[in-house]
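First, one chain by itself in structure tokens, the form predicted on its own.
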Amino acid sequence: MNNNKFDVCIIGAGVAGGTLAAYLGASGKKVMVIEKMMGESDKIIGELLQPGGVEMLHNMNLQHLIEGIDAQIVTGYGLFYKEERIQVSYPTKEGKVFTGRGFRYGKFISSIRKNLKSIPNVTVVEGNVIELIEAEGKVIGVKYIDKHSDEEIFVEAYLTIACDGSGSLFRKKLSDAAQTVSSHFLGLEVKNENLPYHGHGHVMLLDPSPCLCYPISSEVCRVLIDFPTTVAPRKSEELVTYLKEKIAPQFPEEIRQNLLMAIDEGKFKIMPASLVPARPKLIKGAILLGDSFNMRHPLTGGGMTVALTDVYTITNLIKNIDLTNDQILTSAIKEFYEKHHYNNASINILADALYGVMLDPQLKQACFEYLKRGNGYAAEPITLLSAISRKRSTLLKHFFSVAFFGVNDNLKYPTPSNVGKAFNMIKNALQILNPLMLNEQPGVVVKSALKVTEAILK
């Protein structure tokens, strides 16, 4: 077997792995990247980058990666509920306007991979990693099968970082988390014209669950239709009828005709909405990153922002340390996992909590009516959605404000029925929030309170 020695070996050249290699390479580290397939990917994941993610690219001097790929500037959201609609803009701070980007996932990945070729100390190969190699209680590298020669090759590295996506082969080794599926999104491409709000993401609070629409090029929007089931919908006449007769009539009139055309075209793509809590095992010489490490519901488009935040964090922790020193490196790994929760808990909790709210008819209506009030009722939540703010306290304040807003509405006329509805709203809100909070390593006091609440709700 051939032997190669690197500072860092990265498994996967997607959003996490590719940007990590670029940022680490720019810091002077010698990096090996092993990717199964370097061709342009055609997926419906990773198509909306929130402003917080755009800011992370700027922090790493990688903002050029979203240039030249027909990325569309996104300035806020339109929210639709029954016959009503509201518009919410992304935040501004000290005169700076924060914006997101919509793009084709494959174009972004190709831009990332093309950039890697220009970094002298980054080596990229096509191959399938089949094993983490261990010695004396630590991971010392990987074994992979080269795509072009079918040769088994051993790569040695002081740190191996698995960024191999939602179906990670190495999650079981490096994490105690189980992957669960809460729903499926059916993706369609719709002409990018006559949108209710130009340059915005659109969230439709439909029955039975929310749907999304956002621009991914100058000509096309992505529409994602949620199916709140663990089993993926199958292409059939029954599915087409459901989309045309149940879903399309609930869409804004401006989008409806193009949506029906896309349904007739029948180019459906399905993706699961997965939850993978961040529950790492502290293994010497190896970590997880990106979707292999942590996933949340894609409703809020926070996945790439979490990945880029983690890339920024781990690189800054290891770029100036002696990677040959096991104690120093393990300390950096431990600190990275701690900072992951601090940096990203609000994004993770918001994603699955908001999806849970959208499935509950009472909470869904309360959420829309709350945001419709405007000013701080909408401005602060959008700072969380955009990931410009990462404050858990702000998230909790507005989450419970929405619930109590709905409770107060029911108690205007305190009939037994309305009192029962009010009680159920609080109960349902807590059942949504509690497990998500527990996933994010809360402090001892908060964790104890959550456990008590969990026991009461059973």
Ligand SMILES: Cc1cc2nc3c(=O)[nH]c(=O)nc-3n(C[C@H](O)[C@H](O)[C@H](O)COP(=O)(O)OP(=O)(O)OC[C@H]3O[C@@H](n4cnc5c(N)ncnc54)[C@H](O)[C@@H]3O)c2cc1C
Contents of the next structure:
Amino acid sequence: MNNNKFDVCIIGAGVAGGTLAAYLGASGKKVMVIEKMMGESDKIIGELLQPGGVEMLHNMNLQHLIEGIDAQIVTGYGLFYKEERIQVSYPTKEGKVFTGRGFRYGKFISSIRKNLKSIPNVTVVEGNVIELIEAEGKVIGVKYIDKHSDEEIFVEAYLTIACDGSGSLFRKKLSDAAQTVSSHFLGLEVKNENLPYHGHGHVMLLDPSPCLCYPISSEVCRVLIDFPTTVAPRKSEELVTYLKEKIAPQFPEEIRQNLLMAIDEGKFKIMPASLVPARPKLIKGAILLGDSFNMRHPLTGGGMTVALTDVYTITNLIKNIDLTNDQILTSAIKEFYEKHHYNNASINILADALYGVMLDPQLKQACFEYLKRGNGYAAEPITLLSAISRKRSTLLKHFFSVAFFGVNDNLKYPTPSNVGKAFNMIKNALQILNPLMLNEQPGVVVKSALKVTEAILK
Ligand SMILES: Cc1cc2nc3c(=O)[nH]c(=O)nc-3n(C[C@H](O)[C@H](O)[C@H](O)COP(=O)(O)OP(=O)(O)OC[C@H]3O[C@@H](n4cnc5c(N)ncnc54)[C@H](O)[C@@H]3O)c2cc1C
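Now the other one: the form predicted together with the named molecule, given that the block above is the form predicted on its own.
Following is the full complex, with the preceding chain placed first.
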């Protein structure tokens, strides 16, 4: 094997690429990782790892990556609607308490990259991958510009895995999916003291759309304020006034003062929330993984868990196969793409369905009232949110239960206006859910049912 020929070449050392290199490298594969920017990132993405993601790190023996980074243990969620609030704990199983972690994305990524230095068969370089190289109908490697020498370098590999994140340069080649922006999150750092629920994620069902707050270090928590617009809000006096006069008064009073201080400091970061369905093209010698492959709304903090689940799946599919055999490798790639839907559909659907529910005043209220009933009404949905359960059937059961719960409420007094509202709730719920279900390779019967419902809704 020549020095520049690897078993696997990974583009990007973020959450997906960095952990993939570590797990594949530990399995004995010769791995090359090319990362554009090695410095500590200050992005406001990927800061709450759900318990399902923590479990995945354990499965891969990579749990040490979230140690020593001031990560905060997260044990559940607080949900706020108008003057009311409820608390829901993450699930337990046979005495085991599942927990998530809140941290700074940059600290987690630095920890992932530092770990790679200790794995002998992983080579990491800083460079910008500019092209997939093809020969005889398959991808045989990549070309990158080395950050330090400015040279163009060709790296050869049996399999190239593009983990180059949300703005992927390689999505177009390896997938049929289009990226759509659902909304924007404005991020602020707010002092950690006085959180209504210590060590919890906080979801505030505000008008017009939801806000999140969760601890990312022992000192601060991240507040994400949603703007339900496809165009990013511009930093301006008007924006500050909106945050102070429209959003802050709806926050729980314990954190309102700290939020106002953070608004005055003005250190805003704005990120788009995108939807990218998983629609891979089967190309020999290359796949997508992580945000380059599939994205969902960040509201439920599911992105890193999906990426880690896929890292675990692909590594176990390829670690013991002969990568020089095209047929074997291609069937592993096919299996990976199928397993992706099976493992992650519930996370994907939940994220965008819940966001849709939170934009609809009636469904939003029904959702809160439903969860407020406690017991199984809240306990099962949080097993899905935490990604400990991945059952689509559980998700569908609760999604429709919320809608029918709201309908029932309206039909207590069946005036024409209430009947109309009830009908609209069902219609809106289906309009939210149908396209999301279709994105996740439903079986033939479900697919036909979805198509019929879609036609009726039109
Ligand atoms: C506002 C927001 C909040 C979020 N919050 C959460 C959350 O709380 N919990 C959660 O689980 N998920 C969250 N997510 C999603 C999560 O951040 C992503 O799912 C996750 O980071 C995906 O990992 P990745 O490795 O695919 O991409 P990234 O982590 O973005 O890594 C991509 C890497 O590729 C590198 N790269 C890009 N192009 C090239 C190139 N040409 N050559 C070489 N390297 C390249 C980049 O520099 C980067 O290091 C959030 C997303 C957003 C937008």
